[in-house]
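Next up is one chain by itself, shown in structure tokens, the form predicted on its own.
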Amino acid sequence: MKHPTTIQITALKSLILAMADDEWMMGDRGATWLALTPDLEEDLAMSSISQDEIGHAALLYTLLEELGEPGADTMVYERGPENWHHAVIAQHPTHSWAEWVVRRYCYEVFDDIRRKALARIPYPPLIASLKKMDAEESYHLLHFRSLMSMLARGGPLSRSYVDTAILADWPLLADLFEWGGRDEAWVLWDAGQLAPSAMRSAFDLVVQRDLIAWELEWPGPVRVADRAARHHDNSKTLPELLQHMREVRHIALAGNW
């Protein structure tokens, strides 16, 4: 992409901004479950998987400053809810482990569909930076899927709370793949991939397929998502999580973060 349109870099910006927010959030979330998961072995990999998240959103809102948008400082800590654009399901509360085991494996086959569809892009600086976020996330779905497999298996207690946190997070999964238009304006880019549609029917094809491998229930496909996908002007419950992720921040505004 020698000369990128206006248009162009305005969904551009759009793309890299949603999967920022998406792995910030996700990171941020993760690090709520330490010293609470399992055991001591898990304790440790999810502190490196949500450090990995963090540094992965801080690569991309960097990526965002170089666009013209304001730093990733100013992009963290002071946008309002209404400014954010992460999927519903990246903030949404878990309530056993089972659900983080089952979000968290739901989201890395997404990632792993959207960073290979990004990569189609014609813009070096961004695929530089998929490139170095690849082995890290490639374990992150290594981990996750392999979690699922270990609940699925372990028996009929284990499987029921497995059951019940598909259910729960089926229906959070739809804004995942709300990327901001209709099929037909990913022409810009030469990449059918990153069409929603395109990437829903990729997402249902390998969970399925998992899940089926797994002796679990298949729900179904994932819903289309309405029209206020990975907006948040009206939520309750993403203010309340900024003001507490920015609580040690506020501490000292001046500081270099």
Contents of the next structure:
Amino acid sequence: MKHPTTIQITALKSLILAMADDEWMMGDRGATWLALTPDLEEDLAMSSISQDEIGHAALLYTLLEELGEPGADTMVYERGPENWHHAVIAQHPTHSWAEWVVRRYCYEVFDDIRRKALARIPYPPLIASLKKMDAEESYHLLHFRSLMSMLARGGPLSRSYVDTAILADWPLLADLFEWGGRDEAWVLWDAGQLAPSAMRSAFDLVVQRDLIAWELEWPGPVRVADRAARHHDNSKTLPELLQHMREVRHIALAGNW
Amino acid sequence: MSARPDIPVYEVFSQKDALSFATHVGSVRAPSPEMALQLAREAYFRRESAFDIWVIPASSITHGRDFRHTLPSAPETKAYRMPQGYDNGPLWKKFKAHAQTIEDVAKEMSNGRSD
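For comparison with the form predicted on its own, kindly provide the form predicted in complex with the partner chain.
Everything in the complex follows now, all chains and molecules, and the chain you saw is the first one.
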């Protein structure tokens, strides 16, 4: 794709934006666990993982800037809620450690599938960015898989926490697999992996296998998202979340942070 | 630190490259060796890389302090093992200054040291 057409650029932007916003939100939510994880070692690991996610978001916002979008700071600190396209699960409040582990495990499995799908798009800057992320992301997946396995095998109490968390999160997973833009966004490239249905079945396969190995109940395939997937125009919680996220920054908007 | 036998302490060592010695960098608590590696990576190697990382259950380490007689004695009593124990410098100087043969030096040494 040496000279992408306008249609291709628009499509590319919507694919990258969905991922950038997911990574940002996951990093931001992860940061709220600081000093609250079960032990000091996990605290260090979690804050490092959250920094990784925010770094990946920054990398992707830079790609968008190269494609003509505003810079990362504007995207994060000034964009209205209607222009964010993360999946609902990425901004959803967490009620327990088990819920956070289940959510992150699902997200990392999905993110792995999505990165591989995106790598099919012949846009070198995107491929280079994905490569940078891979080393860190494969650690994230490994780590959350280990935490899942520990919780699943940690006795009846921790197991019950995981069971509850899986049931709570399952209905929220649907819009992860959508792209936020128009359908042509992914149809443009000869990469079947980019199709939401393909990503969904790849996800179901991996997760079902893992849960069976941990002797956890698999709640069945993830449901198909509705048309409003990755759109937050009517969200009641997002404006509040964004305001909270920008609170410090907005003390001195014109300041040089 | 409270005793948590289910979450033992692992000592963490790192090797910078294939030829360097493993150096102790700290310790982590973890429920399994693999988790210890994962946590050590984030606790001690966030900004640098390593050729290899070792984690060893602290309980597997046998301490010399628990077997005092095995601990090495203070080094000052072993001065004779230090290179300074043999003061050959002046003899060499003499050898060079007087164009002595090696036999002369040997003779001199057998007559007792003289500087």
